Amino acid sequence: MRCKASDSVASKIRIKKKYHLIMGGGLTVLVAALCLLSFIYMPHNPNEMNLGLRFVGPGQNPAFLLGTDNFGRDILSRIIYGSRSVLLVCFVAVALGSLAGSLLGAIAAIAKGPLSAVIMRSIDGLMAFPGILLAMMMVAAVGKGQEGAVAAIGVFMIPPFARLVYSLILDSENLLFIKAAKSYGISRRRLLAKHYLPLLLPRLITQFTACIGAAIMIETSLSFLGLGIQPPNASWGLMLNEARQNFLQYPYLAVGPGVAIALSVLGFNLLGDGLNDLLIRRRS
């Protein structure tokens, strides 16, 4: 009984899962297709201002389905190009902040000795800061704008890379054909890209779908305070911003936008989640 009732609980967990990763999956596709489409077609110039049309409610113009905002700006158009934006800064941002922070820890891993500790010990020291803090300073120190956002978010996820990767490799040094592999005398080098790698390359594929969904927050959040995306370009977090004057009297400014920051953290954590159970399921 108690075999079948464990049966019955891991059966629902695995469905739960799958769930995770087909949701997960058609909201990562929905917004990936929406940044494709900014490059193809949008209704209206995102960034073109007519005061005539100002305020226009959602559902009052067949031309401006979602409305328009203060400066008679189309609503959907900007959403549309705004995801261009957040997409590139978070998915550049993420792919240079996973290559440093997989490189250091797996150097900090395989090197040890007072090398080993100088890297860990930094990194512990970036993980100190609070995300946005260490992210406000380093827009600070680069600039305003999508490089500042990019270099902002980059190093906010060197930490996790890196710690994964240290903690990854330490873990693996007793399985016996890494030991093989050892007792041969490779380099290091050669151990790293024919043995090591395959085993990271999961979580890694995993920690940097989740990321996405952090540094979507990330540079939301920087635009929201005026310290990502410039004006007059179109951000989701700016959109808030813009909407927060006015949010009273026409709340439908701010929907569209945090809708679409909501879909899209929830997609990529969601697709992180039902990609970790896949292949590490698949490797076990």
The other form holds:
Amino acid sequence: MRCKASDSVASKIRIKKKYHLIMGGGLTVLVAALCLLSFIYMPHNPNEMNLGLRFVGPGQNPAFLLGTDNFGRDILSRIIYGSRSVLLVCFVAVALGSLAGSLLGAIAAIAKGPLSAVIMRSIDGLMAFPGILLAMMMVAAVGKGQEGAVAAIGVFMIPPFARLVYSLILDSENLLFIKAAKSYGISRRRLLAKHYLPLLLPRLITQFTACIGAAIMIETSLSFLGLGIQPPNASWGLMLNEARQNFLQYPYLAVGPGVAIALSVLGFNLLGDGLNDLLIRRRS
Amino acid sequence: MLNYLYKRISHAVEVLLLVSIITFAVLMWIPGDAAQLILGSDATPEKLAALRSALGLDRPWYLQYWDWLKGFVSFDLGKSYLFGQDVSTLIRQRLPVTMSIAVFSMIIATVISIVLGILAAIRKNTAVDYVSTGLMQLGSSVPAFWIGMMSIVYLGLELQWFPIAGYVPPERGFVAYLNSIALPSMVLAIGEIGMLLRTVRTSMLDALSQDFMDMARAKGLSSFTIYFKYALRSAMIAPSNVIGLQFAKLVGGTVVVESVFSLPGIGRLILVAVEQRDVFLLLGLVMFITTLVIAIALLVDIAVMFINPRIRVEMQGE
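Target state, the form predicted in complex with its partner chain; input state, the form predicted alone:
Full complex below, order starting with the chain above.
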């Protein structure tokens, strides 16, 4: 009896987890498709102003499905175009941050001694900055715009990857095949590339996916504060920032970009959760 | 116990020192300096050089850092060139606003996530569980500034439940004060609930599977006593630690929320400091907030130490 009950619970959980993977994957593919679409087709030029057609509500004019903003620019086109800048900034930033973080973590774990202490303490220091404060500070140093956003998000992503790689390598030091490799005098670089990397890869992929979600949140926050991508370019956060002047009369201005942000963050978070179960739990 | 306390405090000081070095190093990068900021872009090089040496900006960075650190230890955060005032004065003027919404939203988030977390754990794998987990996922995906804008339109403008912007200090009527910070605090709380709810649910599930729960049931205690007196008490330890961590995220999150609701708080000050590249103002603000957050995390740790009998006993055994 008992066994049967727990079986059904387990299958229920499995379905729930699969649903995470499917939902997350679907939303992520949707966002990626939007980004690809921006290279092929957009209903209008996203930066083209049309002062005669300002504040056209959604559905009022079939040529502008989601309406137009305070400069008469097509909101749908700007959302499609905005996906490009958001995804580009976030992917580049998380890729750079994860690379730097993983390398630092690996060096700290393999080198040991004072070097390891210096690296891991600095990572502790980076972790201690509350919220997006570190990102804002980086923007102050590098400057507003795309480069500033990449630097800000990149630095933000170093600590989680460094900590993950550091602790995973320390945990797996006693595994038999690592000991065996060490016993025949393998070089450190080869040990990392041939033995640790395949071991760490599933964790790194999961972390990467989840971090993209977090990165989108930071990028849109920075753009919303006017510190990220600069006008006239389109970015979801910036669109919300621009909508602030008029959204009390025209709330629809803020709906589209917000939904786009929420769905893409949700997509990457769910995908991260799903991958976590698929790649990590199943192994252990 | 004293040993543990000493270790925790010295670690906190160490981290703060590191943060100050990182902050200083990053901000030294900024092209153009305070002299440029004060005199404007059309100042002559001689004038700039004279002001630099008067302000001590021409000395090597480690000497500047050392001076700044000496000031910081004696609660002197330096001067903002933008406002021409002491950074500590600027912070003191704006702190009540930021602390009000931070504390208020922490209370809202804690209450909601404890109630929902307990329900989700007791009714595990039922509709209540799924709905609260779903809400949690959604809450951590939707950006706070967007929820803020939407709530201004629907709760502020259409239903007129709350004022849509501005801050009323408590001296000018407590109800008006609560009303002015209610909406920002709720918006900020939504982002915090996710993580907290997850922790409460997990540790409550853990507590429910303990032997003492069977014991309590066998004694025939009412389910209220079982859940609230027995399970909740042992389940509150992990979440208390998370509350300390969440508070850090929350203080960072106020930047965005203060901007949406036009509240004159520290977050707005940070934004101005970043936009205008006022190095000493930014340095002071970052260090002040980080110190605050680390101090709160330390206090929470110490409080948990007294609440949690397991840690207390372990420490006596040391």
